[in-house]
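Below, in structure tokens: the form predicted alone, a single chain.
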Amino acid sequence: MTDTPTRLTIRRPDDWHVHLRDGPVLEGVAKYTAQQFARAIVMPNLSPPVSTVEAARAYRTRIVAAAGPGFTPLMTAYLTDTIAADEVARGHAEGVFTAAKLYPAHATTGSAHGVTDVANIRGVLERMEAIGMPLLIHGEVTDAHVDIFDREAVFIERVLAPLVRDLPGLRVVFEHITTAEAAAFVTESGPNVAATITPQHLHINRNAMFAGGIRPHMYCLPVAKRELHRLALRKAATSGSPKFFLGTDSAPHAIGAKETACGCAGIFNAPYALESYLAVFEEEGALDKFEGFASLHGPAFYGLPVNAETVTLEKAPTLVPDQIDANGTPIVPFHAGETLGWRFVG
């Protein structure tokens, strides 16, 4: 596009990964993905993690009251070692679980109690292929001989691609790609398999946690990669390719969890994830794909309607707080300190 408008209207969009951890944190940070947001697939992994009906049911109550009205949290069962394919399908059939998520165990934050091999939850995968029901994927290897950088490569070719090949029918979600091998296997699988990108994948790479120093609050997982997989993501997010979509992996952690000796991985971008991904379709030249990577092609791969309500972002400089007090809980969110050019009308 040529010219860049001063304001853009588009359906309201959805986040299709989030957390939004519990208790008073949930109560702070709700609040800023329900104001972008009609709906959001919501991480299961607090502790102990949401594995059952009953807890995922209980956890969906605490959001909606968090979050107030007019936000809808779409919720996913934890896949475990000894999770059971009835409690899964039937959490599917009542309306409860959306997904499942499969964290390898101890790839990332609250991973303590994810699958050690995919192998024994080939029955619970199975049944999910039966039933249509969405498999969510941290991709990442866990061994320790494996560079950090390639763990999500690696894991394609060990894990992914064999089980998209033996289970076909098995709706994949890749969650936030972060690298050009990714995006390239997204692409050219079948229909069945896609991808969440985040904010801050789309805008940094990992010289960004080592500028003039040691940087926690650049610090996720999957962690940024090198510049060439940075522009491999923006290629494939603003391509107007159905197969990926927004999903913000926004993830809140106290000042004082990421600044220590052994800090957290997450970055809290909730608060401004329009702004931010707007800010990258604009330099892009692709505000006009922007609608189908936030609001479109996600509901499509989940078989959900399309919001029908809309939101509206205008041309107008939008400067990000240092810090954001989440309910007593202070938290750096992604930019702090920087302008961004768009802001959130409503």
Contents of the next structure:
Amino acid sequence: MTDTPTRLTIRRPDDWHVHLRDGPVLEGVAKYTAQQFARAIVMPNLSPPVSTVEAARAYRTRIVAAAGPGFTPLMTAYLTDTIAADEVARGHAEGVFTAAKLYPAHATTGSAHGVTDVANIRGVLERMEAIGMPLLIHGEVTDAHVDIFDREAVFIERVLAPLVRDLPGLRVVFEHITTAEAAAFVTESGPNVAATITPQHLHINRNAMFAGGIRPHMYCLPVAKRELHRLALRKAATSGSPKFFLGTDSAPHAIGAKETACGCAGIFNAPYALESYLAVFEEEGALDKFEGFASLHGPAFYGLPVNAETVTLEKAPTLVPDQIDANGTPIVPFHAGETLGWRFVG
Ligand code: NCD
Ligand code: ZN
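Could the form predicted in complex with ligand NCD be shown next, to go alongside the form predicted alone?
Shown next: the complete complex, the earlier chain at its head.
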């Protein structure tokens, strides 16, 4: 047995999928992401959604003000059935839209204005392919006849595989993958197809939502799957493949919006994101693969420079609080009440 190092220093990571919200909650949560990450791909599912260059520019200004210096938000366009290819391309050319996000309509929180059929945005996708703009996909079908645990696998078959085949030059990030099928699809696709993986999908399987009673804080979308899928995701994340990189999908909701008859989907993991991921890499004996996953593969895919600064984590018990006050909104973080084995030094 080899000794585990007690300190780990890596290039400063980026979060390639985060929900920062807006207003007072943005003020309360942005600092957590900015503390650990240099950049983050910010999801556009506000109400109303961020579907214009002007809205994204204004949102970016609010994020910069909330997060403080040293943090760069990378904005995304929320694709709708009617969004104009010119608007998306102009935002990209002006350095406002780093990427565009495809939410199938009604797939998840804030997706009511999403795309009802990818055929409706074919022109936008062709333009994105031509200009090299990444398409970020929430990969679940919304057909109520499809079992919720099968919606990602069915999406690959019905939507994603045909899309990647028809637009072979399109750069695609399959966001927050949750299944062995998704990991295999990404692995077998060309270098223009990659995926983000969240900490929760590496830690929990679907049992966590029902352990001794219903556990709303373990509920996010895509929903956690069977153990075999969690193990496949762990394998992918720690494989060293440049196709897999860090995207927390940190999605804060007020405690009252989670603990209710129809609770919101979303897990708030930003405050201890690196500690959470690192626990997985340690358990898998893959600490040497952590920097690639957290700090190198994402920039390489997006064609951005790797961050110059570093961050350090050390082996030390870190107690995660039961609740976090996000500027007046109480939120239950991922790992609430647990003690993690690593501590973020800075
Ligand atoms: C996200 C949210 O709350 O905005 N929720 C979630 O469960 N992940 C939306 C999303 O990314 O699906
Ligand atoms: Zn998300």
